[in-house]
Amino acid sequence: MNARICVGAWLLTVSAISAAADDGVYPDRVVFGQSAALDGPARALGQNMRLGIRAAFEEANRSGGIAGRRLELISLNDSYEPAEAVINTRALIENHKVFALIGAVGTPPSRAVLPIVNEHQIPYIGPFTGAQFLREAKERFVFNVRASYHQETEMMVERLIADLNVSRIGVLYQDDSFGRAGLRGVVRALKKRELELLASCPYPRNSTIVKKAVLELRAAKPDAVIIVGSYAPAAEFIKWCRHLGFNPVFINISFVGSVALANSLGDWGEGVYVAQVVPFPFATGTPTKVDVVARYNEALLALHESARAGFGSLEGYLVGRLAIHIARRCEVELTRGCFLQEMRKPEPIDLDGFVLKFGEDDNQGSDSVFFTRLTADQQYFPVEVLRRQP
């Protein structure tokens, strides 16, 4: 009997050691790490990504987590600065020993930490960026949920031309790798149609220094301005344009932070368009055809009864749901190797109506781009066709 007890104890010990063979996987929990902007001018982006991921994790924890293990998220603030993202990423991997990185925010931070991701061969799940370099087949540890900036800008140019007969297009862009990625996408889409960009003006990251861009773009007289930036400078730019009587069609890339943009613009925002890469997130108003939106709203309220739905937190929720779905395929034998292998399988992943599909050389799950329009009372509604402001 004593021998059997000893053998049983030894097997339990081996099982526990096996379960914790990879960093971040313990008998009672699985730990993920996030470096994102949680303060500063882009704080709403990181805060909403974290909110959505936490809603997905807590929803899963209520139904048993991953084979009885709770999902935990450690979030560190990088203020949307690449150097801080590097420090945080090393701390999450080397000190906090996380299983995977999830929900990073922005192109410049992602570019800065990518060498660390490859060095440690750690999953990098659902970064909040459409940058093309993260979508190259050689990036074996990166898994994108959202459509790329090239796809967004292609759709923007297509709709501006087809719906509004607009070809005189200018660009306001953040002067870094993110802004230039969006700018390249616009130029590429125009060149495909044998058109040229009318004007482009940069502004510094983490600033609202846009007055020079306002004056230069107003002088160029575009019929539409595509904005590749975050909500604070985008709102400042639009308000100054309106104040000066310069009223082209304003259309923002999805990274802008839609709810924060609406709040910043107030009644200056009527008629402003925002491209989106997730379905319409609001439970009230326009009915949704995607069941995941109802699940998201329920999970958000369960996490915090005063939480407000939005595009950013829905994206975080979808990213969290993807991580949970793949981890549950591995169940008890959860390792990074299993996770990476399962993520690369070509079978569609149906997240209650929002379908993702990856492959051996395809690390982007969704190609969907939607459009929304802002009203004077700071509400969004989905649109199929772009129209000029009355």
Second form
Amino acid sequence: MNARICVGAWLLTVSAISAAADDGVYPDRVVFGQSAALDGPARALGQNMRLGIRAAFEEANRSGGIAGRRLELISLNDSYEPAEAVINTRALIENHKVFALIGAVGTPPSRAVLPIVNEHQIPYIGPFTGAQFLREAKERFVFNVRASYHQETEMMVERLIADLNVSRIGVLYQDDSFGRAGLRGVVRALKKRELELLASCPYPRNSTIVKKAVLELRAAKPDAVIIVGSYAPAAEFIKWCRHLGFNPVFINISFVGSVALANSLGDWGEGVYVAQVVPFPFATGTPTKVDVVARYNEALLALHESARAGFGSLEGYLVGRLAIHIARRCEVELTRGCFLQEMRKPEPIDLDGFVLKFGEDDNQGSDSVFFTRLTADQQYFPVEVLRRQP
Amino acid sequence: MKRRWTRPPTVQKLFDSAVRLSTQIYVAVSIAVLTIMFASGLGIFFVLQIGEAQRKVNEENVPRMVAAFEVAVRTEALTAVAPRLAAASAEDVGEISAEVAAVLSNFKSAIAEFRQAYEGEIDVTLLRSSEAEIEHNIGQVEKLVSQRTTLREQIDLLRAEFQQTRGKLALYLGAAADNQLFYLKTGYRELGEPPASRARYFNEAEFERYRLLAELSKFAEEMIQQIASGFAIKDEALLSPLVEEFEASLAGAQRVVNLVGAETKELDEVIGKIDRLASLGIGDQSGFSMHGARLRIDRDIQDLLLRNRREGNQLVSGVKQLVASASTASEEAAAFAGNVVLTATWVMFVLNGLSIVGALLLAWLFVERRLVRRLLSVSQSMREMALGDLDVKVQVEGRDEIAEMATALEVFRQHAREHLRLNLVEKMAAQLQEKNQALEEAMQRVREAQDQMVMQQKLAALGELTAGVAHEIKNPMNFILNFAEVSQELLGELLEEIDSGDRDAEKDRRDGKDIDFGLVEEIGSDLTTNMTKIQEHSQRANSVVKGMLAMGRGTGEATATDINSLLDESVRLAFHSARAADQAFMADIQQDLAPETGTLLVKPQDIGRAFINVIGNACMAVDEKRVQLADQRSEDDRYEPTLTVSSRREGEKVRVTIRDNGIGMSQEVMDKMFNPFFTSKPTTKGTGLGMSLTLDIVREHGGTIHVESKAGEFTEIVMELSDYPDDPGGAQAEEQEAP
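Swap state to the form predicted together with the partner chain from the form predicted on its own:
Below is the entire complex, every chain and molecule, led by the chain shown above.
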């Protein structure tokens, strides 16, 4: 009798709440939406994000989900094109009625989609971009996980100067807002140190037409080249540079797509640095101080036996874990309002060692920039200090 | 005598009926109804007039105006919708076409209606031609629009292709140029391959190649630009120069292509794309021509629309003129209607006023004064009657139903009153009956009482009589006794005497006395006298007893009775009775009885009773006076109570007068003296029945009693008696005469 009353009351509450709940929140599940580059030159980025998020979601689902709700992810391909991203996002919100947007990829798509996010006041969680405009305090609905490009480029410059005493720096950048964002970051970092950028050269977006840049940058003879671009043109550039005997320190911004870069570079990749905004994802066997990597690997394997760890998917996993963590806080009364409110709380969020901190004016959880170095056999390993290639 | 003119009966009937309420009401109502009918008739007349005017307007003018208005509106609508058709996108064109068709059909029907409304009145050929023109134009527009739609689709396809081609071309050319430059600078073509020798790459041909590639890029860029602007061009006239430019650029590109040669895969791609661009720009199926055609279509459409607008305006203005004329006609009709309305209003106003006044008058004069007031009066009468007041006469005015009602009510009232009275009478009769009954019973009781009283009186009288008789007898008896005693004594003496003498003889000597024979004689004479006296007195007693017996022998029959002796007896009895009552009683009774009185046929006991009563009263009266005056008068002026009993014979009658000088009677007492139970004596002394009985007896005997009296002086009672009549008591009792 008592049990029945309890269950009845609970059902009533749940149904009542779900009646009043937001879109995407059902008694048995909560639905997230993702518009990302699942196809085209940048498809690895979108696919990895998706993989990571799904690993995190399935991990949570295996232990009962959030207040009994399964986590679901709907992913649509926008080919890294802003127009597509806009269409997808509208569809996700209006047709699929997702609870929140998660794991979008790219600066231009995000820029295009941001007005829609603000219009619908829907949470925009962990976009795979370090663009500054997403990190402004007035963006109430965007919650970034990764450090910004400015932070990355700052770190890069720091490391280059501190570790390698390099001051002659050149930049290869994608000829779009993303590339220019990175370029600005480098210039700012150099300016902070009262240095000037030696040379910079763009390449057309979505192409590998980098040879002119190779020639130009080679002519300027920098000691390091910071590459703000995706893996295909980055790899082409690095290969030709090295082919020509021009071998500065190459540092890629995290957006490059590390594993794809490694695959594209092949042998040519030895000693190439890639900045990261997530911890080292590979289970090296050595105990890391970050348990989340272990959890991530488990979750990944649980999702796909043949899934391979990577920085992109780890970032996706972390983003997914964040979403789960915040949603858990709201318990049964999962609303966007509650979600947004919880996100803004200043208490640090410890995702098994990876700590995120948000706040009233802070919508970026992590400020961490890590460095990894590529080997000829396409393996990365984390580094604290840069060193020249022997 | 002048004969008064009377109305003939039918006319009289008429006049009579005129006064009737019903008639009046019917007349009033009829007048009211007639007034209403008249007013309605007037109203209807006015309304009909207005209706006629309206009809004209509605059936002639208004349809015309409406039709004309419709035409104008529909023309406007058509003129408005046509551009929309022209501007319709591929998805909307179907919808808008349908809309246009609808608007067009509306337009045509409006024209048709308009023609109908103006049947025969105006020349409609103008309309017809305009209509046809407009319709034709719309049809054309539709055709052109559909053509344009197709073209647009095609153009869109081309455009899409162009974008793709453009993007790819940019990539390929970019890459080719990039590679060529790189090669020039570094000698590298492929990553895996070793670089070419410097001579190989760093030569004129390669430079030329690079330059050509650059030029090709330029031409390609130009072509792309031209195609792009071609799609954006609005003015068809500008197309052909653009086409020329394109042709120039294409020629240039082709020239370069020829020069460059298709050595690399990329270049093949490039050339392919350039060819594609060429086809986009050149030829009938090229974007330019299509775009040009589209522009032409646009222009044609605009022309048609313009022409339509002009036609429409013409049509509308023509129609407007007609509308104006129709509207003036309508205005006239409206004005007329307005006038009619005004007139009607005034008339109605006046009628209403009259009606109101009439109604008020009616209400006051007729309803109030003639109806209500009288009804109220009647109802008031009814109310009074209901409350029981039947004495107030019902007011009857007029000769109508209400008067009849009042009359009926009056009759009813009177009947009711009578009825009430009868009821009352009945009730009273019943009461009377009861009372009578009671009275009868009372009377019976009284009679019984009276009889008893009479009996008592008689007993009393008898008692008195007895007293008297006793006295009468007592006297003689006394005498007898005395005489007997004396006689006894005398005898005794005698005997003694004798005895004394006798004894002498016997004895020798007793006393020696000799019988005194003188004494014996004296005694013997005394004895004889005594015996005689005894005898007298015995006879007297006997006669008294006889008389008394005769008195008590019942009331029986009337016999011839000697009045005087009766009187004498009565005197004696009364005297003794009075004496018995009061020892001090003294009266001088003088009898003046005329011998001629003789006898009368009477009931001696009764008459005797009567005599006794009267005489007894007289005795009482004088005794009373004596007692009264006993203190007052002196010895000299002594009151001498005197009674005078006289009788006289006057023919058949006998007059008996008893006069006394007693205390007399006041008028009051005289009035009541014959009343039963009325007495001036104290209760113990008299029953009050005496005189009443006396009167009864006298009346019964057909006689009369007269009384004369003066208070304090005298009383004289005169009885006139006659023979006992055959019907006793027949004579009426006479009123007492005042002295």
